[in-house]
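For reference, the chain that follows is the form predicted on its own, supplied as structure tokens.
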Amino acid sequence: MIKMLSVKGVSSGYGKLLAIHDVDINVKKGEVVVLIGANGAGKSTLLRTISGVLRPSKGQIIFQGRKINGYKPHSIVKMGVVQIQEGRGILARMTVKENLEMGAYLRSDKGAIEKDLVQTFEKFPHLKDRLSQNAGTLSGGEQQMLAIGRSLMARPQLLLMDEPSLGLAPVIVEFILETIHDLREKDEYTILLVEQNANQALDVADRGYVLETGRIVIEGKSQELRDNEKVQRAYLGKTIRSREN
């Protein structure tokens, strides 16, 4: 697989307060890679740093062979890195259609934009039925569908997803994770996923990294993380029996 994203020795945070320290991760083209960790571990900080919202104080972020740290967020979006932020970030007073169109604001290919709208409605039929409805009146699940649909309108090469299942009912969580699976399998998107529901995230991911207090402490393929006793205790809700008699 071709390496799409490399984060090399990155430290970043808010002012003088660093939230991540010397982080190294890689994402290959066509992969789903998950970041696992407790609240405050630095997962969202890492995504915001990759997308240009935060500037790293140290290290490099390489996207498709090009150093991107230091670029503004809209420039990074134009390169093909698109983030769905925690809390969805929809424009509540704008209609569903207007939100989707905002996803394509850096594009000028009107014909292709219309085709992408049709494809978005195929993925999320609920949105087609609510085109003229204000986004703020949608249910939580519908807002998450809209957030994903809007991001796809930018035609991302790398999709950053921050807690897509947060605050959703179990049946909607299952649908969103199935959507992530389909985006990878059917549409061949590359995805870096932050998700607190480690069990379900590992179901759709190829590989993962565990962040603790801003540092990568474990990495490996999804099954390797499932088999890791520390991961099982801390994130999968499993109690490991003593091997002693």
Second form
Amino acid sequence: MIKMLSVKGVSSGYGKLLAIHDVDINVKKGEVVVLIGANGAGKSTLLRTISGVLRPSKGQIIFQGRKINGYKPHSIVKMGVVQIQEGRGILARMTVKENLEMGAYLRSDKGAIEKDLVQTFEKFPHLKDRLSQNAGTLSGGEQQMLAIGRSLMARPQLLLMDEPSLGLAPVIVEFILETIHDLREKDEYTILLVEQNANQALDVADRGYVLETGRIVIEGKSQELRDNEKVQRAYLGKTIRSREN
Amino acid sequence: MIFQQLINGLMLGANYSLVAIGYTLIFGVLGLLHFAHGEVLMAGAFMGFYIILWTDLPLYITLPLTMIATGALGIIIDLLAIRPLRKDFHLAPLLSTIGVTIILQNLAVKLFGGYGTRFPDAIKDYHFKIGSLFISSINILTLGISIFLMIALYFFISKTKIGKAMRAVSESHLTAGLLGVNVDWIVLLTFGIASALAGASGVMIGLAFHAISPFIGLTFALKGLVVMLLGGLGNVLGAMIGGLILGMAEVLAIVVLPTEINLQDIFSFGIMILILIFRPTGLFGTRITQG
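Okay, that's the form predicted on its own, but what's the structure of the form predicted in complex with the partner chain?
In what comes next, the whole complex appears, and the chain from above leads the way.
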């Protein structure tokens, strides 16, 4: 498979305070890759560094053969890397329709944008009923649907999702993860996903990396991570009793 | 009499609105109170003055030229005085804009003298007599131009792609950037638009009051602030309506209240204090619930 994104030896953080150290990750075309880790492990920092919000103090980020670190977020969006922020990043004072239109901000192919809007409503019928409503009035789950729908309006080549299930009811978390699964299976999107909800994230991901205090400590296929004792204990909530038996 | 005063009040108020819209746009995208905004208006008045004096161009060319020039001035202010400080301690840009105020005002005193200058009559002033009313054609014209500019701006920010990007930037620089919006460019554009409106207002104030001085900036800057608070911070529609309300209220205050002392300003700032106490979100402001 074609390598889409590679992060090589990246250290990054806020000012002089580094939150990730010498991180190496790869994402191939068509894959869903998950970053697992506790609060403060540096997962969001890594996503923000890829999307250009933060500048790495060391290392390189290569997207489709091109070095992208050092570019501003809007230029990186133009190259096809679109991030869904943690906390969804909805424009609360703009309508649902305007939010979706902003997703296609860098596109000028009006006809295709209209078609993509229709597709978005097929995926998220809830949004269609609320088009002229201010996005701030939507429920958390609807806002997450809007955030995903909006990011797809940019026709991203690589989608970065920062904790899409954060603060949502279990039934909605399930819907969101199903959506991610469909995005990969039906629409062939490539997704780099950050999740605290490791169990469900590994269900939809092909591979994963475990971050601990800013470093990658374990990496492997989803099944390998599931079988890893350390992952089970720390992130999947399983005790190691099975071994003692 | 009252009706005649209302027209004057609307004309004055429309100029307050134009200043307040500039404040509110800049406050929206940067969360910054741009103190030098009134001086941009003053600069616009003098630019209009010299364009008319030297070139004798008609108003419909003078006005856009002034708007372009003050728009450029606003962009230069952002580039030189605000952008380099933006990432620092957040009061730094505010203090910097006060510095710009001092520089522009003193520059104007040095260049044009510290006294009032008669503004040339760029257009002939007709007085219509309707019944017992005298209505000045200049007042009607400036009111018309102001309202046209406001409607154009409202259309721009609510319907066009770049206008929507401005609103997105005013909600969150981070989100706008991640949607592909070049935030720095939108901030520059906002300074340009806000300053162009202030420049237009400067020319119209010159036309309507027939006199300008290097110190007219402060009065309109303060009134613009009152209007911004009246309309709600960052609320463009609020600033438009708030300006018209304040202009009419001031003129009516002159008619109704005794005139020995300057009650007009006491009245305006009294309104501001009442708004801050009882409706700090402004007349048209709403609490924003974070999603």
